[in-house]
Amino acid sequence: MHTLHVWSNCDMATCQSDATDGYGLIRDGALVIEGETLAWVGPRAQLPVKYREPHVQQHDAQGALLTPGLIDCHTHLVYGGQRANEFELRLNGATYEEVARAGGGIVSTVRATREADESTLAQQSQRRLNALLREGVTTVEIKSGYGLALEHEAKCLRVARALGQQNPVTVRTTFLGAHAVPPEFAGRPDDYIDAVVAMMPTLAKEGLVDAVDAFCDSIGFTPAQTERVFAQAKRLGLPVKLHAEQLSDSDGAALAARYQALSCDHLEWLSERGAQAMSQTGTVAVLLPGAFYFLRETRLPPINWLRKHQVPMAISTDCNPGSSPCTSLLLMLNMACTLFRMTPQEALLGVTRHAAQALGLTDRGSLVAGQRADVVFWDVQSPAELCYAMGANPRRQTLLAGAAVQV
């Protein structure tokens, strides 16, 4: 039988589906943690009388606010080298053109990333997820996708899924093939993509891939060429997501939604009729706003589409190296909020409740019994802090599955 736990004295961003507030405020709160499982939830005045027995663990949260754990729905966190010459480069004159001519661009993360080993590819991505860790992450998302052959992909996603196995944190990886066309492939895309989808089977056999992505824009894959990737996936019963609408209106939404995806991300560009096909599928709006910001985007996502026809709307860092190379999702909630004119409400939700969505995950994402005991103690009294500060992080303390987390 599991050692109860009782934490009180706090208030509580509950993020659960039926809040009137959005946020599931409870002020004066109590949570009960039963192994690794949240127990009962509630205002402290209701909590039933056999969780004040002796036998049972009582804590005082010392007026914190307690959120679900947070979790970062997309990232490539997994690479090798960075790009910060390039980021020079440019601000210093030089063209696209020119950045690629000296080996910029994805190309030069690809290089960087299959001469890289695994040991240095855990060292490197550690670093990155330690700063996630920090700031209350509790699930994050890890792509491939700058490997672009097997042998790389499998190497990319074996580090992603070791990394889940070696911090207090779970991993969800997704595979990215059909990311760019690599240098070896220049000129042949459908060729390329016939290697993505042969690389599949055995990746899945290999137990890497949790979900299956695409980038399906005007620099990247057709949507006929993103079909065949979903139909792959469909075929060995993985799940899908899509890189969609970032840089042109691909109706890639709408393929998505075709084949149920769990969610679409970017989606500056994305019509009604893609949010209506959305919504009718339940496919989660991943919105990034740190590539926004990185690339000077001008076009904002359609937020009042989104939220016209109800799309949950999620929030990630998209950590990677050309055009989010960001490890702060609180820094993401303030720009979600400043940039996207998203509600603070709906930013918390973004990474919360919607970010489990968008990973297929339903055992996580808002503080209601029978929920995973991933919670977040802030050092705040209101949840709109979280989202209002830049560069500050008042996280006190975390719980995975019900265990403190050291970070």
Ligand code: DI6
Given for the second form:
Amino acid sequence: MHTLHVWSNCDMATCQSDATDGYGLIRDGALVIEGETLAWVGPRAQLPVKYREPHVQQHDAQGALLTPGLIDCHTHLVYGGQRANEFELRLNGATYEEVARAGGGIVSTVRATREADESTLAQQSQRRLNALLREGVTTVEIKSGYGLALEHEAKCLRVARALGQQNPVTVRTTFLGAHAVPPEFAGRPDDYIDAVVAMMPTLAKEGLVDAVDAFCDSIGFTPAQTERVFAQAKRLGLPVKLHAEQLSDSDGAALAARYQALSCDHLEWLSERGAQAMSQTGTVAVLLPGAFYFLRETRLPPINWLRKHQVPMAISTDCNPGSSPCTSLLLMLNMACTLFRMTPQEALLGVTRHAAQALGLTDRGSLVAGQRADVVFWDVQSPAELCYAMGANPRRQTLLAGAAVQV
Ligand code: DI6
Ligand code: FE
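For comparison with the form predicted on its own, produce the structure of the form predicted together with this ligand.
So here's everything in the complex, that chain up top.
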């Protein structure tokens, strides 16, 4: 039998689904952990007597606000090099598309990633992961998509898996082979999609793939090409997600919904029809304010349609070298509110319960009995403070599956 641990002298934003306020706020709460799992959560005054017995370990949370462990559900965290030069080009007048078409952009990171060996990639990625962990991230999704050849996609996914084994965090991997056309397939996107489809069974068999993603856009792949990747994912029993409607409306969201996608991501150009399609399949809208900000976009994702059709919204860093070199999920909370006009409640659910849903994880994302004991203790009075401050990090401590984390 596991030792029971009770934490009290705290407030909690439980983020539970049946909360009447969005936060599921409990003032003067108590939280009971048994092994890796939450055994009881509620107001301290209602703590069952069995949790007051002498063998139960009592802990003082010293007035902290507790939230679920944060979940960064969309990152490209494993890559080689950086693209400050391109940032500079854009500030001298070039557009993101122009840089991409001139052989910069994603393809330049592909070069750097192919040249890097596993240990170099791991070392560069570890630094970015550390920054996320210091802000209370307990689950992170990492996509491939800078290798674009079997050997290099496998290398990146193995680095991602190893990061998960060597750090106090759950890593979920996503195969994004259809991210860009690599130089050796220039002008032959359909042939490259053949190659992507052929890579999938091998990577899946190695246990390197939790989900499959594609970049469906004017500078990415067409809906028909995307669908071939999705069909293969379906044959392999893998869930899909999609970079959709980032720079143009390709009707990608509706396509992804037909494949019961876990999420559609970016979505600045989403149509109301797309939002409706997502709503019918419970597909999560993952919004990425870092990319919107960094590319100085002006078209806002249609938050009102997402609200109207009750599409769950998640928020993520999109951590990548080209459109969002960002390793702060807390800053994304702030930007989701200031740039996208989301409420702090929506934003917090976006990095907890709805982010879990975007990854197909049902065992985390809220502080509810039965969930995994991923808990962050914050030095704030109210949950809105997590969204309000820019550049602050009020994290006091993190529990991952009940165990205290050192980061
Ligand atoms: N959309 C993005 O914003 C990133 N990938 C994608 O499909 C950008 C990736 C990069 O520029 O390196
Ligand atoms: Fe992305």
